[in-house]
Structures are given as C-alpha cells and as structure tokens.
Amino acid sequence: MDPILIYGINALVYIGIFAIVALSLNAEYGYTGLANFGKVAFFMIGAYSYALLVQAGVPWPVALALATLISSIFGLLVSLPAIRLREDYLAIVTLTFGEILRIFIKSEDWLANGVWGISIPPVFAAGNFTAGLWMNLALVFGLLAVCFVFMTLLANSPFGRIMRALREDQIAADAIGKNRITYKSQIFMIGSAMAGLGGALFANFVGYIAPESFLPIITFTIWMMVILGGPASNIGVIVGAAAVQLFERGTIILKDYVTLPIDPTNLQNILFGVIIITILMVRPSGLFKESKINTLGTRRAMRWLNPSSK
C-alpha cells in the first residue's frame, strides 16, 4: 500500500476521533457554557476502560459500549460537586481532576501497569495492517456520523433549547422552573460519554496507551478545535478538528524540509497561540456561526411570518 495513502488514512482516523471529542466539548461549552478543562480525563477513562475490558476478554463492541458508559458515570460523579460552582471554579476543578487521574494511573501498577502502559490486542484483521486501517477508518467515521446526528437532534430538541437558555441566562431558566443542576449533570454525562467513546477508539487504533499519552495539551487542543470551528456549531467543530490536526501534521512535516531557528514543537505552540488570538480578535464566533434552532415549530413560524418562502 502506498505510504502516502497510509499516512492520509491515519490522519483521517485521528481527525474522526478528535472530532467526536470536540463534539462532546461543544455540547458542554458551545451549547451550555460549561467550561470543562479536564476533557482529557474522560478521554483517558474511555481509553483505559476499553483497554482493560478487551484485555479481560470482553468482545470489542461490548467493551466500546461499556467504556462509553463508564466515562458517562465518571462525568456524573465529577459533575455533582463541581457543577454547583461558578464557571471559573468549574474549569479549575475539572483541570485538576484530569491531572490527578493521570498521576494516579502513572503511580499505580496493579491496575493499568503504571508508567509502562497497556498494549491492546488488534480487534480488526489481525496481521493484515491495510485491512485493519480501513476498518478503523470505517468504524471511526461511522460513529462520528452517529454522534453528529445525535448532537444535531439534541440541539434542535426542547432539551437543546434549555441548554442554550442555561448558557444565556441561568436565572431566567430557574424562573421558568428548569432545574439547572439536573440539566447540567445530564449534559456533563453526555459530553463525558462522547469523550470516553473517543478515548476508546483512540486506544483501539493506536494499540498501546500510557499515562504520557494523556497530557493536558490534549484538552487545550480540543478547545482550540471548538474555538476555531465555532462554538455551538457541530459542523464548525468538525472542521476545526480537521484544521487543527492538519496544521499539527503540516508543521511536523515542514521541519523535514525547512531549517527552523527554534524547536518545531515550540514553534507549533507559538503558531497555535497566534491563530487563537487572531480568531478571538477578528472572529470570536469561530469560522462557523452558531447553528440556528431548526424545529417544526420554528419552520411553521417562519412560513407564517414570510409566506413567500414556501
């Protein structure tokens, strides 16, 4: 198989995985205004849950579903004390949780082999690298499509309107009888489940995970995808995930052809910072504007207001 094609498929799989995680942050931050700076923690929970379950002999589709469920339960447990805090304190608590979890995994060796990590046996076409690559691509993009449809339906549902109401004015949401704690916990569970699904797909694809695979930079990369693509736009965050992944890979390739005055990793981080500052100053809504609510009621109202649009 052509090495360039292999590299291209590999890049697409990574784009698909991180697009799922970016959609999960979009549910929490884009639609609801919940600043989760511990996104990597739920990504890591999904990856380790999947790896341990597959090692224990659980069939991989069941392991994938259980890893998603376990991540959502952790999301609920973390949200119960943290969700009552102000947005800035919520960000600090979730960031701290991610680091505590990584250090815990790194320090122990009875559960996940500590710093040595875990190997995950291939579940697709063992021994046939090309077939395994294509099957991973199909699996990741199939689940990305499911997550995208789910998020689109959720954003246009009554639940989605409450999410936007909580983001815009929590007191007004309280005034109409919506329990903000309950709704925020549910949203945190949904976001954590999708992040866990992304982590499980990541573990399945790379075949080996260790604590150093889950550094805080992953959280900031996912934030970059959402800010660049456009919060509260599902299409936008997928485009943002693709743009950030391609940019990362482009700068890595560039160092092989251009002599750089500084370390390529540092240059990459500097360029990321410049891009984010530019986006926030020039177009704070991101590349794509927030998607409008599209329900049967809104379509009827628009037709009533503008009969010529029929």
Given for the second form:
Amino acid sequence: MDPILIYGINALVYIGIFAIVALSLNAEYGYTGLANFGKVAFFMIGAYSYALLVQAGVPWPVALALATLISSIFGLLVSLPAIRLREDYLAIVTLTFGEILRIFIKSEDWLANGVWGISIPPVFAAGNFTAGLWMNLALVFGLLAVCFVFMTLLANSPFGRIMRALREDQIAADAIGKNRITYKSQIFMIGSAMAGLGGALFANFVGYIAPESFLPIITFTIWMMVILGGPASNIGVIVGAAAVQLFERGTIILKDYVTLPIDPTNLQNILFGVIIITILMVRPSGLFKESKINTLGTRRAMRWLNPSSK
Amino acid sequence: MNWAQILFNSAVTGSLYLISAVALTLVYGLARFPNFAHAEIMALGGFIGYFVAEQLGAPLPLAFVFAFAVSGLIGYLSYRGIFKPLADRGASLIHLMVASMALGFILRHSIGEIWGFSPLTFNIVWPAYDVGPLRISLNWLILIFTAVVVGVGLHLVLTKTKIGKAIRATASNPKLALSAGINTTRVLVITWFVSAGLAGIAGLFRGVETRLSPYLGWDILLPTFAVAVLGGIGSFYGAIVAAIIIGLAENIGVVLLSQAGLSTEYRMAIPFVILIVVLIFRPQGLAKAFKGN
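Coords for the form predicted in complex with its partner chain, given the form predicted alone:
Zooming out: every chain and molecule, the one shown earlier first.
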C-alpha cells in the first residue's frame, strides 16, 4: 500500500478519534460551561478499560460498549463531589484527578503492567495491516457520525436548552425548577462516556498504551480544538479537531524538509500556546458561531416573528 | 520511627508550599482566577538560578536574586500582555484559566528548548548537621528561614504599608477600591510581579533540593492549589496555616503509605484527598477563621 495513503488514513483515524473527544468536551464546556480540565482522565479510563477487557477475552464490540459505560460511571463518581463546585475549583479537581489516575496506573503494576504499558491484540483482520487500517477508519467515522447526530439532537432537545440555560444563568435555571446538580452530573456522564469511547478507539488503533500516553497535554489539545473550532458548535469542534491534528502532524513533517534552529516539537507546543491565546483575544467565539436552537417550534416562531424570511 | 525527623521534614515541605502558595493565592485573590502557569514560572525560577549559579559560576544568593527578578518580570509581562487585555475584554473565568494553561505551555517548551528536558542538578554540596536524632541540611534551614521571612515580610507589607492596604482593598472589592482612588492596575502589576518572583524562588529551592526539569513546577502545583484552597482562596494567613497542615499530612502520609506497603508515589495524592474533603465540607477554606478585613 502506498505509504502516503497509509499516512493519510492514519491521520484521518486520529482526527476522528479526537473529534469524538472534542464533541464530548463541547457537551460539557461548549453547551453547559463546565470546565473539565481532566479530559485526559476519562480518555485514559476508556483506553485502559478497553485494553484490559480485550486482553481478558471479551469480544471487541462488547469491550467498546463496556469501556464507554465504565467511563461514564467514573464521570458520575467524579461529578458527585466536584459538580457543586465553582468553575475554578471544578477545573482544579478534574485536573488533579487526571494526574492522580496516571500515578495510580503507574504504581499498580498488577492492574495494567504499570509504566511498561500494555499491548492490545489487534481485533481487525488479524495480521492484515491494510485491512485493519480501513476497518479502523470505518469504525471511527461510523461512531463519530453517531456521536455527531446524538450531539445535534441533544443540543436541540429540551435537555440541550437546559444545558445552555445552565451555562448562561444558573440561578435562573434554578428558578425555573431545574435541579442543576442532577443535570450537570448527567452531562458529565455523557461527556465522560464519549471521551471514554474515544479512548477505547485510541487504544484499539494504536495497539499499545502506557501511562505516558496520557499526559495533561492531551487535555490541553482537546480544549484547543473546542476553543479554536467554536464552543457550542458541533461542526466547529470537529473542524477544530481536524485543524489541530493536521497542525500537529504538519510541524512533525516539516522537520524533514526544513532545518529549523528550534526543535519542532517544542516549536509546535509553543505555537499551540500562542494560537490559543490569540484566539481568546481576537475571536473568543472560535471559528464557527454557536449553533442556533433548531426545532419545529423555533422555526415556526421565527417564521411568525419574521414572515419575510424563508 | 523518628518522629522528630518527620516533623522537621514537614516543616521543610511546608515552607516550600508556603512560598509557592502565598504567591499563588495573592494573584488568585486579586485577579480571581487560578494561574496554571504558576507551575512553569516556578520551573523558570529554578532554571534561571541554575544559569546564574552553575553556568555563570556566580554565588548562590545572586541566583536567588535573579530567579526572583526574571520570574517576576515574566509575571509582569504575562499580566500586561495576556491577562489584562483578556480581562478588559470581559473574558470568562474559564477563558482566563485556559489562557494561563497556554502560557504555561509556552514557558515550559521555551525552557525545554533552552535547557533541554533531561534533568539537571546543582553541583552544590550542603553541609549537614546531626542535632540529636535530627539530620539537618543547611539548605533546609535556609528554606525554612526564607519561608519565615516571606511570611513575616508579607504580613508587614499587607498591614503596615500603603500598597499592602491597597492590595487588600482591591482584593476585597475592586470597584470600590478604584472609586476610592486606588490605582488597581498598579496594585495588580505589583502583585503579579511579586507573586511570580516568589514562585521563581520556590522553584529554585525545589531545584536545589532535588533536580531541575521543565516539569518541576507541575509536581508542586497540585499541592500548592491544595494549600491555597484549604487556606481559603486569597487568604494569606490561611495559606500559611494550610501549608503547615499539608506539609505534615504529606510527610506523615508517606510513612503510613510505606508501612501499608503502598507506593510512595501516592504522596502526590495526599494533598488531593485533603483538597476534595475541604471542598466538600468547607469550600471557603480556613479563610473565615483568619479574615481580619
């Protein structure tokens, strides 16, 4: 198979995986305004659950579903103490949770081989590299499509309107009788489940995971995707995921063609920081505007308010 | 079990956290967001000290002066260049946090570019003394002494001087302080400078004690947050008490961990557990008990 094609598919799979995780942060931060700075923790839970289950002989579709479920349960557990907190405390607690989880996996060798990491037996067309690549691509994009449709429906549902209400004015949301703690916990579960799904797909695709695959930079990258693409826009965060992934790869390829006086990985990370600060200053709403609520009711109301529009 | 040694080690750990948490909480109380780049400013202080003391061969006290000055300058520039413009545009708390994380990445990888990511060590051999059951190294004494100087010094500045009163006024009500004729921008500039400078000193102490890496600050950041939250965000006196508590908890906890046969890596989890418990039962921290204003 053509190496360029392999590289292209590989990049697409990564884009798909991170688009799913970016969608999950969009549910939490974009729509609801929850600052989850420990995204990598749920990504990691999904990856490790999937890896351990497949190693234990569970069929991969079941492992994928269970990994998603396990991540959402962890999302609920973390949300119980954390979700009542102010935004800044929530950020600190979730960030710390990610770090502690990594220490836990590192220290407890019996669970997942500690720092040595574990490899995951290939589940697709064992031995056939090209077929496995295509299968992964199909699987990731199939699930991305499911997540996208789910998020679009969710954002336009009554639940989605409560999410936006919680983001804009919690006290008003309380006043109309919506229990914010319950809703926020549910959103945290949804977000963690999708992040876990992304992690499971990641583990399945790369075939080997270790604690060092889950550094805090992953959280930062996912935030960058959402902020660049546009919070509360599902299309936006997918475009953001693609842009960040391509940029990341671009700087790595660059080093083969251009001799830089600075290490490309360092340069890339410095540029990540510069880009995110620039976006926050120049265009805090991201590339894509927040998607409007689109239901039959809102369409009718708009026609009624504004008869000249189509 | 040598409890005297454990208590002394707690004082050492607590002193380090005191310096870094007092610095963090000053800015947190004033700018009203947690500065995640605090970690990398600490690392920067360590490396500046390394540059001055090891690469230039200057005496170590000079390294501390430069660590304070350069880190402080970075704090000043980041406030002027990033956080003030963002705050003026009405950026949300989350945006300020993300921006501070972005600044941290810029700093960390710039440090990595200059000094590399492999750990560096100071070539200083400290004299150690045996006092009864205690083994005391000179750098620990200096660290404890510095923490006391920082604590007492800031206490005097905050209570006795005009700028100290302006800092407290701005922290408690920025709009009222502004209308009372306090130049709040100047207050913030000074606070950012001092906070980052102290972070640099904390980082240099950590570097001297163990070793230097661009990730150095990251290891102190989480306990620092735990101290700041336990003390009550923005509360200087709360931070002092909380630093002692966390220092004790960590050192006693490590002993208990090894007795229980668990990895001592979990020492990092101890401040986290305290943080969670405090947030659940007393989210305002210890601050209420100490608030004089």
